[in-house]
Every structure is written in structure tokens, then in C-alpha cells.
Amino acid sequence: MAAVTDPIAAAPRRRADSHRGLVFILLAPVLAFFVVFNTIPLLWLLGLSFHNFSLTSGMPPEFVGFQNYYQLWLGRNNFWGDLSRTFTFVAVGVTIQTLLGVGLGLLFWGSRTMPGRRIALTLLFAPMVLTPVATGTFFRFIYDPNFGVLNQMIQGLGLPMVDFLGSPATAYWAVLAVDCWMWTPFMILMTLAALGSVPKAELEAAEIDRLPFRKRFTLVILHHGKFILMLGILLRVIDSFKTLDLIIPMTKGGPGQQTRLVAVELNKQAFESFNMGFSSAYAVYLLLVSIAMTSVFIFVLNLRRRRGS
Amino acid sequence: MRRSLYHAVLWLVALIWFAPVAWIILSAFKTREDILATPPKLLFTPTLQNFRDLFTTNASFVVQFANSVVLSLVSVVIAVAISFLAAYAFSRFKPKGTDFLMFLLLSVRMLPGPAVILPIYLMYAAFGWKDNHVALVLFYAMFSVPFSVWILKGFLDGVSIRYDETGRVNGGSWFHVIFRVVLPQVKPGLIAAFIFNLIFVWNEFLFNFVIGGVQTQNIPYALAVGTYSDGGLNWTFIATMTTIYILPPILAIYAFQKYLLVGMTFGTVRGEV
């Protein structure tokens, strides 16, 4: 059925065939680059895990086989601890982006008139292109035991001072709290196009019918809505799972291990101790876990497709 | 009346989403007495000395800045230039393995940074590639393809191929095609990529740290491994520069709030706030 009223997807394949020559040369400086950036570095990447090398030894790389992944495995430099506390960022993190994402998203739904709304939600979305590093570097400044203005405040209703970032039972809490001011504005965007995708004809027949508001979240949003917001949920996901640049200039990984996500560690064994091989390894098996989540988000992209327009 | 206060809470809403950020500009305008104030002063008298100060004392803040301007320009200009071609070629002459190609190209950006940059950097290395401006413009280019690809074969799918046949047969070359019939069309998509790169080079760090050099950085790379503190953090100096840092992007999403949506998403999907 789309493929007849879908002129493009109705393209014959041998229209690559007969223009063979122009395809190559569109291609050709992406494919160039591809290479070059990507294939190439991958399989030196794929090589040296297979390797003991560190840049410091001045050694050349010595083949080990899989020792660098049987190291991890068996939970050399607590790599399980540093994956299972990534989870728990990225699950907790997103719980709470979505939830507080889709409230607010609801509650700017009705917006359209309201004066001003452009510079209210540039505002309201400004947190999410922020330089992360500036803005670790200012939460900082913002969580400083001394002088910070969230320890003044919390003097001020006469608690006890907290060294957020300092000591080990606050530190996740606070840089995931940073996390989360920063990219719930993404979930009330994809509410907000979520939203737009409900058809007005049903709303207001929800509206004639007077479901309660539960009934018409779940049947009438819901059910138009779900895509963008898992495609949002699966962005989220995917982009909390490499955080590392509000991280280092927070607490570089610290308190002792505490907000030590894989991110942070890798590039630490890589660009601070310069253990290449076992890095490699590192990397090799983040990239095992990042594509199993890019074939989850192309599959429900293909899902919507399908279903869609 | 009930309208007003929704939208004054509404307001309330975005302004409470904003004050660490109104922190950080208003502590650019405090001296440093004032900065570490306890406790902090809400109320204080502005000054621009910091900003005075940042020009005059700090000879690399210009270089610094004038690097995150280049590198990200010119890496998004070149990153979308070539995307654009080998989106048109996705989108109207569906080669073999187009769809695992942009799969690879997708699963580069879903995998974390040092994961990407380590082979680059020994190649780097190898070659003797750091701290080199093309260098760096090239990584961050190819670092934007795949953004950009896909944003803008989603938008060249939607331009029918009518126009392109009709172009053809009415004896324009390819090129005509391409850059006169069809480009114009898909401007939105060339927007929202060209932004999108634009704002994730400029907030850059690690990459610029770790194939970049002291030529290269970039005013991320400068914050993130504190050159500016003299024995504790500067903080007047830190407010300053970034205040003037974040700005370009804030202006940006104000300015182009409606591509906000199809560039966060990798343009999988459209539509308005």
C-alpha cells in the first residue's frame, strides 16, 4: 500500500545501478571520512584489545588473546561495580527526567497563547545546550560546603552543612540531580511533540465523552504518544549512559569510587594511565553494549514508520 | 483570571528551571568579594570590571575562544556539505546497504566519547597529528556526519521525487537537480543540523583534550582541566567566561526554537513545540 502512493519508496533498486557513477561521487567524501574516522581507528581498536600495551612502558604491544576481556570479566579495576553504578544512574536518572518531563510537558501543554512563551521556554530549555563542563564547574561552585549558596540556604532553615560533592553518601545523588535539571527540559520537549501528535478530533471527543483525565492520558495520549516518547526515553538512555563531561570537572569520579560511571573510568585508564590494550578491551565491550541499544532505537524508529502516517 | 495564573505559574516554572543559570550570570557581574559572600548577596552593585579583566590580564581567553569558534564552524560547514550529498544519495537512489550504513553511523555517536577517541588518538599519535587545527576540524566533521545524514535524509525523504524527474527531463544536469531544485527545499533540515553541530562542537571537551593540544584548546578543554585556578578556582574569572560562553548557544535555541525538536532527535522526529 505505501509503496504506491510513496513515490520514493517506490523507487526500483537499479535506479542505483544506472546512476552508479553520480552515487559514488555523492558518497564518496562520507564513505571517505567513514573510513578513514571510523573503520579504520575500529579495528585498531578490535587489535590492540587483544594486546598488552601501555604507552608509559615504552614496550611494544605484547599479543595476549583474550586476557584483557577475561580480566574484566572476572571484575578487574571493579569494572561490574562501575557498569551496575551506570545503570543505576541512567535508570534512576531517566525514571525521573520522564516523569517530571511528562508533568511539566502536560502542563505546558495548553501554552499556546500564553505571553511571552518563546523567551519562557528558551529559559526553560536552556539547560540542556549549556557547556557541560561549565555547568559542572559552576554546580561546584553551587554545592561548595563554604560559600555555596545551596549549603546558605540549607543553613538558613538551621540544618547541618552537607558536603555535597565531598563526602561518599551524597556525591551520586547530587551530580545525578545536576543530570536530571539538565535533561528533563529534553523529556518536556518530547512530551511537547508527543503531544502534538494526538489528532484534535479525538480530544475533543474525549472531551465530549468526559473521560476522566486518566482514561484520556492512557487511551486517547497515550496511544498516540508512545512513540516519540519511547524514542525520547531510548535518546535519553542512550546519552546517560556516556556521561562523563559534568562528571570530571564535579568530582572526577570521586569521592573513592562513588560517581565513577564507565565513561569516567575508561578515560581515566586510557588518557591518564595510558593502558591501551586493557582500555581497548573496555571500549570494545561499551561498543557491544551501544550498539544493542542503537538496534533498540532503530527498531522502534522502524516500528513507528511502520505504523505511522 | 484562572488563564493569568496558569500562565504566571508557568512562568514560575521556567524561572525556577533557570536560576542556576541566572546564578552563573549574575556572579559575572559581582566583584570577588561579593562572589563569596556569606551569606550570598542577591543584591549587590554590578560590575563589568570581570569582564574588563578577561580581555586585559588573560591573553589566551582570546585565542581560546577564537579556537571554539573556528573548529566548530568550520568542522559543521564542511560536516553538512558533505552530508547533504551523500544524504541525497540515501534518500533517492537507495544503494545497497544504506540501511547498515546508516546504523554504523548512528552507533558511532551512541558510543561513549573515550571509546571513540582512543583509536583516534593513537592514530593521531602515530602520525603526529596533535594539536593541529585541520586535525581537529576533520575529526569534529566526521564526528558530525552522522547527525546531520540522518536529519537530512529524513527531510529529503519527504521532498517528492517529482521534482527531480521534472528537473531531469526538462534537460537540467545533476547538479541543477541537487543544488537549485532540491536543496532549497530541505533549508529547515540544512538549519537544524548546521545548529545542532554547532552547539555540540562548541561544548566540546574531551576530544579537543585529547587530539587537540596547546594550539587547539578550545574554552571547554581550558575549564575542564582548571587553568584557571590560581590555588583554588578563580571564580570571578570562571563566571565571566562562561556567562560569555553559553551564551551563543541560549541565543540560538531562542533564535531557532523551532528546529529545537528535529535537531535533539537526530531528526527522527518533526514537528513544533
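The term rigid core refers to the most C-alpha atoms you can superpose between the two forms while keeping them within 1.5 Å. Residue numbers count along the first chain shown, from 1. Note that the coordinates shown come from a computational prediction; the quantities given were computed from them, not determined experimentally. What changes on going to the form predicted alone:
- Core-superposed comparison between the two forms: CA of F271 displaced by less than 2 Å.
- Put the two forms on the same core and the Cα of G65 is off by less than 2 Å between the two forms.
- Core-aligned CA deviation for Y285 between the two forms: less than 2 Å.
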Contents of the next structure:
Amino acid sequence: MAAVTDPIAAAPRRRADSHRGLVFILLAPVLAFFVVFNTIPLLWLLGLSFHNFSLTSGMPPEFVGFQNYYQLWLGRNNFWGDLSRTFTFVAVGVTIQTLLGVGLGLLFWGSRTMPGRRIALTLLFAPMVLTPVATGTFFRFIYDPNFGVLNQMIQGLGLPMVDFLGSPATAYWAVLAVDCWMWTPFMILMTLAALGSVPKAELEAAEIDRLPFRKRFTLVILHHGKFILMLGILLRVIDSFKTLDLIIPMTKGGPGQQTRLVAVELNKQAFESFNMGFSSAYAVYLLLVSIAMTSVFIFVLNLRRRRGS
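Form predicted together with its partner chain already given; the form predicted alone follows:
Here we give the lone chain, stripped of any partners or molecules.
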């Protein structure tokens, strides 16, 4: 005897099936885009990293196993020097941007009745809107030793001319200063977002208790806003590690190798030397380093969150 299906009991099951189908239909374009433009190129890059292949040789790819990775590990093209230079660029730059961003963010947050506050914030966020290539070009002219505005001011003070981008002693720090100028507004924005997440009731209670600003900042403001602030720092670390389009118009990695970060060397190997096998291994190395940095950062963030809870 055939079982009789209760239509009332089967209705929720049909709705659940139709809901799952709708979810799949809505996610299908995103998943297809991810597979075509992310997964497949990543697998192609990984496979190419095990081959010796140059676009200018006219020869088919030659399988060499881990030879490209081994050469990088041995320091081919001064890989470890470029990597340490990049780590210094990231650590110093993000630290300066965070300190300036938090300080200026607190200043603007505490002066809501200041005349011209909105205009000042708009002008302050302008560097973040500019493209890095345009910013690098502007500052190359500003730093120019012959007709640059900065050297005109220095010579007006009776000091000797400084070749900021041509001297090995100043080129690295001149590029780093431009990066800080460009991205400090981003940390100001993240600081204002973090401050906006602080409950007003707790701030008012801290004011009633007459807590000094240092304790208000550490116990109330930082307690609620630290996760947004840490997210901003993480985004800046990842983005700063990939710095390329700011350096190319300013120094192209020179003088010598003073401003040659890992992204600059990767760009040279892939799109100037067309050494696709070696550059693929280089890119995989950088991907692993980025994943390691991000994982450590997220682990520390979650550890602090668990301790705070």
C-alpha cells in the first residue's frame, strides 16, 4: 500500500528546497567569476612555477621541479635583501601611518564644533583618492634637484641642494614619506570609524567619573574600537607589501637597489625579462609570505578577543 504524503508536512520541505535553489542561482555568478579569474590563474601560476619558461626564448616550457624555488631560497637576484627591505618598508610605514592616523583621528573626533571641520577632512582625504602612479609622478617633480619645489625651499634657507631620489642615503626614505602622506588619511578614516563604534553611554560615564584621557582611551575607546583599527592595520600591511605603482614613476627601484621592493623585482622578472617560470615561483613565495603574515595577524587578533571576552 502506497504511503500517503501529507501536503501540509511537505510544504516546508518544498520551501527549503526552493530556497536552496535560489541561493545557488544567486551565488553561481560570483562562484563562476571566482573560479575563472582567481582559482584557474592561481593553479596555472603554480604549475608554471615548476617550469623553466621564457616568452622570448621561443622554446616550450621545460619542467625543472623545485629548481626555481631553490634558486630563490639561495638568494637569486638578492631575494632576501628585497624581502627584508620590503618588511622594513611595511613595518615603518604602517607604524607611522597608524600613529599619525590615530592622533589626527582623535583630534578631529574631539573637535566636532571646529569651524571648517568638514572642509579640512575633505582636503585631508584627498591624497587617498589619487592614484599611486599620479602621486609618484607629482612627487618626482617635487623632489627634483634642479627645479623641484622642495629643493627651492631648502636652498632658500641657505642649505645645499639634496638629490632625494638619486642619493642612496635618502631615496628609500623619500619614497616611504610619500607612502605615509598618501595612506595616513586611510588610517584617520579607520580611526574615526572605530571611534564611532564606542557607546556614548560609556563615554559619558567615564566623563562623570572624571577619568583622565589616557584611561578613557585605553579602557573605553580602545576596548571597543580596537578591532576596526586592527582591520585597518591589516589592510595597510597587505597593501603596503604589494607597493609597486608608487615606486615605478619615482625611482624604478633605484638608485642601485635601494628602493627595489619584492613587487618591483617581480614586475621586472615577469614583464621586462619575461622569465615566466622564475617569476611564477617568485609570486608563489610572496603569496605564502602574505598568507603567513595575515594568519599570524588574525591569530593574534582572535587571541586578544578571547582574552578580552
